[in-house]
Amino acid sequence: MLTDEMVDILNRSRKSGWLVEPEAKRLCTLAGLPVPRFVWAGDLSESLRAAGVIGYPLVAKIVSPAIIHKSEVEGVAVGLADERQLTVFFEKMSSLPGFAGLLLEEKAAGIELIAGAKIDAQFGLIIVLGIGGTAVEIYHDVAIRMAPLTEKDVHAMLHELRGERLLTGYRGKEAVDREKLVRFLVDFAALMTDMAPFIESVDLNPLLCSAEGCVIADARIMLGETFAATGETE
């Protein structure tokens, strides 16, 4: 069940018709989905700030409700190394339509993977599991089932994928911990379930998954258009 809090971040996100992504981080933190340690800063000494707390190196990503694809505008700066590189990336970005700050966040490793739901004509709500990062669209590696998701439906999910073997210590890399992979599935499909009023479509890429567990490194949610269109959910 959404919290008040989830409720409020997407009645927020309406007008725009989708969640900027400290937001969708925000909205997913509250339902126990883990991401990396981030900061929403909105000028430049907040970065500052933001950035000694969370250590360098760094990611940095644009924030504006007027941009969903940041990496048309190169809008993602990765591994930002000190206070210079920091401060030349936000004036760049602070040109750019909509500006409303940088989301920083710490580093995470991992397999890059793709989560994603999606609300279907036919037949609802469907969840995707698939092999992500920038190339997720040409190989298109990836299972799909009706949600919810059961931890059976998961590991049959995985056993579709053609790249599975990455998952698995592929030339002499560690092995993601599957159980944590299968339990975050079914976690993020039990949301998505709850979200489904309110949502044309999530999608987490990449979703980084290692030794460790699982981090949301990106997040996108689009809003339903009858959702955006109307009064305020309850």
Contents of the next structure:
Amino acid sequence: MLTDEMVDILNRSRKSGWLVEPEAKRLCTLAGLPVPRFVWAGDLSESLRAAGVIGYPLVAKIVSPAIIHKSEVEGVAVGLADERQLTVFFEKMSSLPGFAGLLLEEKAAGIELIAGAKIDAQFGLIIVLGIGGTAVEIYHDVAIRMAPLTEKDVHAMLHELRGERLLTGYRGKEAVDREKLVRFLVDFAALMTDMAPFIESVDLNPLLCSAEGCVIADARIMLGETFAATGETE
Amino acid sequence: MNLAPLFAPRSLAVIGVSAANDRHPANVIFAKNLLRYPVATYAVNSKGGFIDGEKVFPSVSAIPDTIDLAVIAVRAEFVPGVLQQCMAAKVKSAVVISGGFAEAGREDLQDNLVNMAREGSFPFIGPNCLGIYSPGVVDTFFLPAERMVHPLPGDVAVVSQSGGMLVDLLVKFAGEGVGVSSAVSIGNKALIGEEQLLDFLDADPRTRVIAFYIEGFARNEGRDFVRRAARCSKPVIVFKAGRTNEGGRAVSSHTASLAGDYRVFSSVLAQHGIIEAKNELELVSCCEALSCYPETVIEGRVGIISGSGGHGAIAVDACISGGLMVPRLGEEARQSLRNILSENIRGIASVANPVDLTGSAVENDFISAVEFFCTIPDIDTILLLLLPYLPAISSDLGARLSKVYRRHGKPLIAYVPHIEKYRMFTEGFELNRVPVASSIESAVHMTRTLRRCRPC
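Now that the form predicted alone has been shown, please provide the structure of the form predicted together with the partner chain.
Now the full complex is given, and it begins with the chain already shown.
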């Protein structure tokens, strides 16, 4: 069940039709899904103060309801080292359309996966899990299932990936905590089942997975047409 | 709703026969059922009169018989009225051949039919369809009998959204010797769609395998279908059209772009243990294999027997690339096999798996090798690549091998070149319920099919 606070977040994004990243991450946090420690800062002084708390080096991203693909406008800075670099980035971003501040967060590490959801016209809610990152659309290495998912389903999905070996400690790298990943995906699918009446699709990309667990490094929630237009769910 | 009268009617009314146009669909349907099927067949047209010496009744209520099935082939705008008359006359079911409904922008007319039928609990197939062909029982296809290719009566049910594809599939079923229990063209599937037919066919004692040709589902219709199919007691096979039609739409998320319509379709079928055929021939070969072995589920450890090294090697390649295993026989097993072969090939046969009995093998060697594989626990399926031109084998081989299967229960799949000259070889297998493929690759595909029912 979605809490009132979660429904509020969905409602206040209806105008643009999608949730900006800090809103999407707030919603994930409320649902108990792990995200990096982050702050949504509206102006420069707030940004500098927040950065002091999070600590350098950090990740900064533009927040703008007009910009869906942040990296296409160079709106993502990974590893900003100090106040000077953050200030330069802020100045550059503040001139972009719809600028609504910066999202500042600690840098997470892990193997890049993608977890997603989509309302399919024929089958309803479906869940996607695959090898993520920016090359996701080149390799198309994903497994797809109709929701709801059991742990067994997720194990089978992982087994279906050509890149499964990346998760098991490839070339001396530490293996991903598979049980935590499985648990994460089952929880994610359950949240998506609750959110299905509101959404068109959801991307968690990258979802960073390591021996410590999974962290949602970026989240994009696209609202369903009917909900965005009328506030009614189907 | 009781669908039984649709599939096994005792009486049939064909509504809309034409005195003026003998090529009218209703006339074709009337004639073929009157002349060829054990169903009491009546012609109906509001003008009455006679057609080829047979009385035409002015309405369905004027027929002095209770009607199990009405075929409605009148213009779309008259269909609701005719359906009303059928229901008033206690007709038990209908096939609506007529087009001109949702497919032509007349959703209103179609909804009207559905509402009436729901209210009266009256099952109808269509509109815009060919209806039902049930070998030896009834045939509502408006295609002249002499133009159709009729598969043997059998236990595969085929349900198709496209009438044309269905007729084409029947040609292929006939060509491969696969028998059909019923073939249904569902057209606009206004009232009865895939899910309802699955319910009926799952319970139908004449059907062992259920195949679907699907173009698309309405909103969430696919969800209900796959859930129903996952509970089906019989193998379900789906051939989907429109696999490549994904481009063109702008999508705002990675997920939406990665999970295109066909990718989702295919994944969801696999998730629910439904077998997907990628083309017509795969559909037919899946049906053939599963109708012979509807309950057998194998892991896919294949024993290969041939009279030629080349055939064995090609089959191994196809097995391995299809994810099947071809376990090598151990030294002891090889020796045992060698010992039961006839003396003239004992020294030259290759017995490691694939087994190459050579062109000098006699019929009993093939029997012995199959019997032998039946006793090897490492092997769960046997692939026999038959060369019907070998001098020392006869067309009895299929019948003899089918008895080996019945004794041991280990599935056997044969490859025999499909040309008229070797038909007796092929039939020796098929008529005794051993599937026969027309190519080595297709035989391997049949084997893979038996690994089904492992939802992933």
